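First, one chain by itself: the form predicted on its own, in structure tokens.
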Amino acid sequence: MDLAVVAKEIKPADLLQMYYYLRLTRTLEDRVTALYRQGRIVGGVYTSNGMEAIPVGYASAIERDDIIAPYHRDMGAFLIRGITPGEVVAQYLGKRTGPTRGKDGNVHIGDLKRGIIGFVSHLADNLPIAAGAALAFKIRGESRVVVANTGDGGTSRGDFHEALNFAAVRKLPVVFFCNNNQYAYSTPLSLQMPIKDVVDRAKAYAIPGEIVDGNDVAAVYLAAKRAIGRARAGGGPTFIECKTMRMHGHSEHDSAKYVPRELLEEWKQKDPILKAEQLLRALGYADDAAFHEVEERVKREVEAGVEFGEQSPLPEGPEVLEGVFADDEEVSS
């Protein structure tokens, strides 16, 4: 990333804040992974290890009243939108204090009050929902934008294409991100599609497409800013392909033996946290002492979150019937 561009376009405090969220995301997900290996997690664990710059970058670029339709590699976006480490741990432990109040033990997290559309497992089901929310914003004349994310495999599904086509025709205020981590579970990109770049799929819908280094948080942030600004101004959707690499398996129960070791070694040198530190050093914004301070801070916050989650109560049996249907009061409000 061009240092002059970063210095001009991103405030030092904002870049430092993004670095903090990169570290918080990595530390929290590593801690959750450890709990999983101890047999204490309900369900599976899906991390963004090696890809944290994408959710941190795009979630840092939106405004308060905008909303996101994330997927399971978007922990950084959850955190930026206000989900706490304690709530994340409680969610994984199936506790009442998690966002789903113990009804799920995974990252199926959503809270419209915090601008998060609930994530479901089937990719890319969240993209048509994002387009629908963007249509509502346009009809109501609201200056709001939706940002949605999916993986490279998700772009091969029909709902991805339906969402892009509808958003393009209606010029909706939505930005579609593709987290291209090169594998749809164990299927490499070369066996998913005959094109080299996923972004080429935007051409079919006559919408702008951009490729960005998905391990460079500043690059993701600036690309998101451009696309969000365009959407807010009435210019319609943008499709952004973030090239990155999944450094763990599809989930923590997957050893990812199908990924060549030399490919993982290559991408280790492009770690988003390492790249952020190199950028901050080059700009003179931070040094070893500052990085250590952030490291210690996020460790304390994550451990406090683990304690919160472990001490939180499990839901009672009758609570399974709560929140299933909207009651009259909820409908009238």
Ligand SMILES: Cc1ncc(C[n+]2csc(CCOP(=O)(O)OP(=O)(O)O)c2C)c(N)n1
Given for the second form:
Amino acid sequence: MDLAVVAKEIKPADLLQMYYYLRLTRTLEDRVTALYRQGRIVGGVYTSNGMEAIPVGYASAIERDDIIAPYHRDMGAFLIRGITPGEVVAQYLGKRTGPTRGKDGNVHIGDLKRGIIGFVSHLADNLPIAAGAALAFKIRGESRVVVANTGDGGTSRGDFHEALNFAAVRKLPVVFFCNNNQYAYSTPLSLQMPIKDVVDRAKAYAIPGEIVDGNDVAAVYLAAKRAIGRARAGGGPTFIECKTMRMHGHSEHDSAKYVPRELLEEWKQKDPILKAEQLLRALGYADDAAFHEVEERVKREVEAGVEFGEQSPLPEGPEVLEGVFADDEEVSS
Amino acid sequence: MTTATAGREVTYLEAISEALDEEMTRDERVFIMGEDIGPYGGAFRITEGFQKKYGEWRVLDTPLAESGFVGAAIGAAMMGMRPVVEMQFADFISCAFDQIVEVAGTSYYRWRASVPMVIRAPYGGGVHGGPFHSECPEGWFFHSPGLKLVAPSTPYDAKGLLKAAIRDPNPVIYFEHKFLYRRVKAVLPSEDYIVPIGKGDVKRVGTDISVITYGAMVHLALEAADLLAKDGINLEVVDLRSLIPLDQELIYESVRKTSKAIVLHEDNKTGGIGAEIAARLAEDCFDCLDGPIIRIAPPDTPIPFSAPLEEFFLPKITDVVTAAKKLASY
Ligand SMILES: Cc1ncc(C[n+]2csc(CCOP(=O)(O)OP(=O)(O)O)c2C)c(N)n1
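Next block, the form predicted together with the ligand, ref. the form predicted on its own:
Full assembly next; the chain just shown is listed first.
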């Protein structure tokens, strides 16, 4: 990112905050992975390792009343919206204190009070939902915006296309992000679609598209700001493709032998945390001592979260029967 | 658009239209979306005049993309709106199956996001619509947790159940029977009323055999009951009205009284709603049964187009008469 642009467009405190969330995400996900390796977490652990700048960038760009519809590599966005490391660990451990009270696992986290639409495993299902949330804002004349994210693989599903088409026809205030980490599980992009840039898919819907360096948190943030601003002003949806690389396996069980090692080596040099540090140093906003301080802080917070998660109670079996239907009293406004 | 006028007879179709109109007036959060429902007024003209009255954003023509617009309705519902989605024909609901079953049905259970959405599904045969304009898809959703399903048989129930569905905080699929649209009429109360979801209704009180049914088959059962009365067999006709939640108490009460049960529906036989009711009766009312539980339902084929084929496929009055006579001999 051009230093002068960053200096002009992003407040130092905001950039430092983004750095903090990059570190918090990395440390938390590493810790969750360690718990998985110890056999204390069962099921899928999908991390955003090497891709943290995307959720941190877009979630830093929204306003308090805006809504996000994240997917499974968006830990930073959950944290920025106020989900605590303790809640994340509790969710992974199936504890009653997790956001879904043990009813669902991993990053299937939703909380409308914190502006998060929870997602289902079925990829791209959250995109029509995001468009519909934006439709509600448009019908009511509210100036709120929805930001949704999907992987590159998810863009092959019909729901992706139905959502973009509907949002474009009705000029809805929604921003579609795409984490293009070049693989969908083991399937490389070339077998997923006959185009190199996912953003080309938005052309068919006359949706303005942009490609950004997904490992540069400042670039993601500024692209998000522009798109959110346009959406809020009534200009309709934008599609932002973030080029990045999945540095771990699809889930932590997966050794990802199908990914060429050289590719990983190449992308290691472009690590988003490394990049953010270079940027902060060059701008004179932070030095090694400051980075070290953040490192110590996030370690403490993550350890406190692990303790909270581990000490939380498990749900009781019969709770399975609770809450299939909403009671009339609990209807949202 | 029809306006509620006391003392005027309305059709089943007009009752649906009145319910929508009244709920849109009563509650600003209610809006409707679907294919061709705007200026055109919908394939069955249920929303004729609505867009003029409520504007383009509350009467929304959608692209031809059921999964996309059902998903959008779910998103809007999560944001506090009360969307009512029209499927042009219930058959096309299969395109939105994923959003309905995986998202709408599970969101409250998983993360306490209620989805107050209604999907209106014009369903059912007898109108020579062929395999893709006559289906009864309720069985697919009957097996899925988190959804409520209703299927009215009269104008009164059609209006009251639609109002209840719109006011319900959960996703409700409202199965409106195309065959009944213009064939059944009634004078409706002029005051606001609802028919509570989860409550069945005995449409004919009888003593000898319970016929448990819903939708257009209620009328078939009533006609069969008239014929059988001449032979001294007295049918009780239980109209389920709601499929989920099922009014189990009413079913059991009726069967405990008559000791004999016929379960009648228009959806395919295997794994259908009738199978579930028969199983529950066998589990819970075994002691009071004086004969086998008989299911009357179409064979496990797609619903065909040509008149003699469709006629063969659909349950007939004679099927009910034959079954009732068989049961009467126990
Ligand atoms: C509809 C659907 N099909 C299959 C899966 C199983 N699955 C989970 S993640 C995944 C790959 C996703 O790839 P992409 O969308 O590129 O996201 P990424 O994981 O690479 O970030 C698959 C196949 C799923 N979750 N949903």
